[in-house]
Amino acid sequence: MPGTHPRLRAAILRGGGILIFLLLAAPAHAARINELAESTLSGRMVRFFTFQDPSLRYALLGSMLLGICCGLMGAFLVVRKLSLLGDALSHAVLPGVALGFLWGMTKDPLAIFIGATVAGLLGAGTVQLLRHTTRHKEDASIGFVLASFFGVGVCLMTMIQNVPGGNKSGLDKFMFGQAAALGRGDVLLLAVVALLALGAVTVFYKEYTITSFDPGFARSMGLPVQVFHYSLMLLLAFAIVSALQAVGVVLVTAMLVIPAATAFLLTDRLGWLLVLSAVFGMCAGAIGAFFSFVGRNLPTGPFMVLAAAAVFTAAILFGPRHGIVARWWRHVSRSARIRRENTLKSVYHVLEDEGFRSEQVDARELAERRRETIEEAQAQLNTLRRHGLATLSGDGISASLTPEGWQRACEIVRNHRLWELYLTNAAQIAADHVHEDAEKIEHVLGEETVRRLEKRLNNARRDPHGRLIPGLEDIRLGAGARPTPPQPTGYGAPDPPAP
């Protein structure tokens, strides 16, 4: 497949390995997944790694292809902000379920799927029809697909009870799903509707992207942005309609919705959220066969659901980006660095009013500067010498900073000073009105910025209120030998008036 995702072509050969392996397991001796209560927890285990009943295959192998098929068309519902949408198209299924059914009045799985994709995308077309033809946004016509169609279908599912026979028809597993009464016939629907998609989606990618981030740009281009909406509608009625057998009407939006939402999490990357949206789908699936195998007639269903759920609590507070965890971390991390800096910044300060002509500066002389306690101001020191900024004397009252730590000092002195002259030359704002803000920006000032500051200054040595800035000789200096005693471009040399 050239010139497709390489990613999704190693899904698409490794689902197909699971495929294979799965349908082709030897046969066992259970019917059905419920059926091994009397078994033990540990037999139970053993028996689904093994794969040895007929009734787990096809549960477990359904299960995870309806999480690839969620997975996939799940993502772009979410990239695309249509998340509702598919909560309302799972409902509006309902209907052509019963339809189905009553064409035949058998639980034929060919009538109901050509029923519910029918029902589904009529739901969708009523979605844009009300959109374009009335006053009410998108979020009013989903609504009222969603009601309208999930009550018609209950009207019709109740009707069909009362049928004779019609309790026995076994239609009330599409409201909660059953994964355990999938067939053989079931599974290789899914198998086609799962490759379906993978294969759409594989060779359409760059289309699907384009519609999906930026349609006013691909209409320029001369894409058929609709024609590949309404496509991406037909894939989602089909991953919906392959998927009501195991977890019902009632739940696959979660499938739909979950998955996708914690690679969202996880990534900025389409390729990268589809095969993640997958793989949790999928991984979502088999943790729901398992847990309705190994227990005691638990439903599968919902058990995907919960596992699901599961991966997007872990992905919330472990997520390397926007997790709650990593975030409090940096937050830790920030806040600690901006106090290294800022004792660096007034151990530079002290140094400065006495002219340089020390190197050491006395915990009380920082105290005061920082106006802390004298145990404070040792604190701090201890912690410029953990992370190798300074070194302590004998006594530990008094430090030195490093030439690491030199060098800090004299670019967040910079940083702190560059950006007061920038705001009085360039913003006009009185110097005494700039040193609040500059304290905020002298953290985050990079040194591109800096340079382009420096230049616009024309390497301006004086601040707004007379003090030497930095410049990047100085700086260098503290790579290798500290300037005792100052040079003359150094700090307590005589410079050229300020301009």
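Residue numbers count along the first chain shown, from 1. What you are looking at is a predicted structure, and each value in this text was computed from that prediction instead of being measured. For the two forms, the rigid core is made up of the largest set of C-alpha atoms that agree within 1.5 Å on superposition. First, how it differs from the form predicted in complex with the partner chain.
- Put the two forms on the same core and the Cα of residue 360 is off by 2 Å or more between these two forms.
- After superposition on the rigid core, displacement of the C-alpha of residue 192 between these two forms stays below 2 Å.
- With the core held fixed, residue 117 shows a CA shift below 2 Å between these two forms.
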The other form holds:
Amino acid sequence: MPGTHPRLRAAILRGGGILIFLLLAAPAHAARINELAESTLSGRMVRFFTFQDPSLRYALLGSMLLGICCGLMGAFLVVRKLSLLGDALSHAVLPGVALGFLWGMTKDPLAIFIGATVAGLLGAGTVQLLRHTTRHKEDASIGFVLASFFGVGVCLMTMIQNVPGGNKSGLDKFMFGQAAALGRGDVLLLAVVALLALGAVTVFYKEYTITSFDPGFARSMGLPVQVFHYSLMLLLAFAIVSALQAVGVVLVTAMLVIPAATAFLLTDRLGWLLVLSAVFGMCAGAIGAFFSFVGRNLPTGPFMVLAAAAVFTAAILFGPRHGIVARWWRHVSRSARIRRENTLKSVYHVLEDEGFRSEQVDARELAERRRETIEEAQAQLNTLRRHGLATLSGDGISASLTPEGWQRACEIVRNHRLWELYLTNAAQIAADHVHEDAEKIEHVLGEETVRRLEKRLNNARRDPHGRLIPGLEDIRLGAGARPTPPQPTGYGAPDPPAP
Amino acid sequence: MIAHLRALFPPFDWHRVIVEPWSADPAISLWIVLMGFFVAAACGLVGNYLLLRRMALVGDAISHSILPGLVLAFLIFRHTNIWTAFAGALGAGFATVLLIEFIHKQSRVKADAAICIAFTVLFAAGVVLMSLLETKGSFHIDAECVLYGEIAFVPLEPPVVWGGIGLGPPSVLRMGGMLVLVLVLITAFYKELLVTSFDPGLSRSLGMNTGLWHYGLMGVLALVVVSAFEAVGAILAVAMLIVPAMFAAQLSNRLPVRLGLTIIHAAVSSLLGYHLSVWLQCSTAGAMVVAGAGLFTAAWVAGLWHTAALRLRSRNS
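Form predicted alone done; form predicted in complex with the partner chain now:
Below: every chain and molecule of the assembly, starting with the one above.
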């Protein structure tokens, strides 16, 4: 894990240790999960949470370890934009599974593991080779490897049916997966792979980060980028192969991509991405095992995927920064603010046209200026009042700005006129073309930018249309000390003589 | 291992592999090869445009979403026949495309991850629904059939009889109709498809609605994949989409030539694949894909050889 979170790393390693302890402590004799089908729902739930059944313990541990492996590897896939490579590799291991089975005509986990890993690496190599020696784009290369390797796998699988002898049952489990079928050997394999992945990522965290985000820079630093790519592919193949039996060929991809994509929605830092992705994967695994157990021998993989997808949906909707709800709220509040500021600006314009003789603004005048009905103008003044920017008098017919309202109005008008001046003076745009642009930028200019604009424009005091730019004094003093009519002071006292 | 491998590959017997299928029962061989050709040609023609638009894997996503579509169709119509299945699968295909675009546009997740998420979630939902329905005993889909397809059963279907003449198995006729439809559409809209695929910017400046053509292509893609999957299965349909088009792209730069090469590749690979499956006694659809991939690999290696030879010659001169 990231070097910046040593406590987290320690916690994760400790958690892994506990898992392995649980695993080794499990007695070997066990009822298979599907023999529990006759018990009641509540009974099954009690049994789930008390971990009475060793086979359940295997399934649960296996699913969680699998979630961790896939989450870690998937995080790199997602940031390297290689998600579909995960899909291709999970299909490409099929011929390896068949050949591994053929080795001893049994479902020897190790032989299948080795065969499938070799096939997966071969697939990854073929994708690279196709990309470098032909002009096919990455998607086509990936699709080719996925489809042709899978075709070979299907042929081999059907050919094995013709070979006499051997226990061929359960070979089709690799398509859909069944966590209940996980044995002690499978879980040990998963634990080894998870430790390997954790170890590699912890030790080479910096190298993997650099090669993932900026391969060119990594190459210029003398890092062997290809070595790290293929080591990642090797770990990926390990993760896929060890997860195959529990979730099946098609859904391994989901366990790789969905937790990582969820984490990607929530954070911008790779370290947290890895941690969150592994945690989401682990939770999805546990939930999948739970439903599979409680719901009488249902397939595990799809439930894991649906659990992961539920978290993903929540992240897409309610993510604090990139979530749809958060973005919608930001949009709504921003457009409400812009509406308020436009009203304030209109109020300023009305006051300015009257030469600042009164502090009151009539809703009728405002409506005329904005070409709206009086009701709309009144509603806008009401909004200002609710935000403490104006006070109403005479049954809401007229309003006067509070100090904050006056300050904000001055700021907006100043931003607008400064920007117009900047565009005409510095960018050489005709004076009658600058208004539209300033209408947009006036709401987003920050104080610092304004200072720099003022400096650049030599503290100019009149905009291209000859109107005064409200100065700092007006803004600071607020409405109480508003410059008495006839005029705001602008920048400095008198106009400089025209050059 | 060696003994097992030897048992895996039956001896190549010229008479059994090449002659017998056509002498003993030519109708069976004919329908299987014809079906393979129709599937590969229709998919491959559409695949050419997918390849140009770098959307090869959208086909993968759509083909995986067929399973939930079938289950959903059963839930809605309460019975299964070919048309409800077709409607369900088509709906699921469109749902996949929309889901991909939703995830891609509404979040910062990249397009490739969005594709993965969309189709796997739909697939998982399909498997869950299927197993729930199966425990009730009301419904059964052969999941293996969805994944691998069964082209070998095609000749066993009761043939369509029209005007007293047996025309052939209905699925072959449907697929043939699909191929004709694809050919007609490509001929009719050749120019529009060409421009929108190669230069979306130009086509937009010409006033064409690129979005409409995109969705039109997605619609045809869904139609083709759905009708292909019963013969070759969901995953091998992806191969039929990508491999012929890649073969054609390897050999030519010109789109009309590519389309022609795709059809040739489809014919050769289905014939070769059929004989391969007779020889190895394996899945026919799988063998057709292997034959097609073999053809592509041959073209690839030949191309590499050619460039190497050119380079050598230029160095010598």
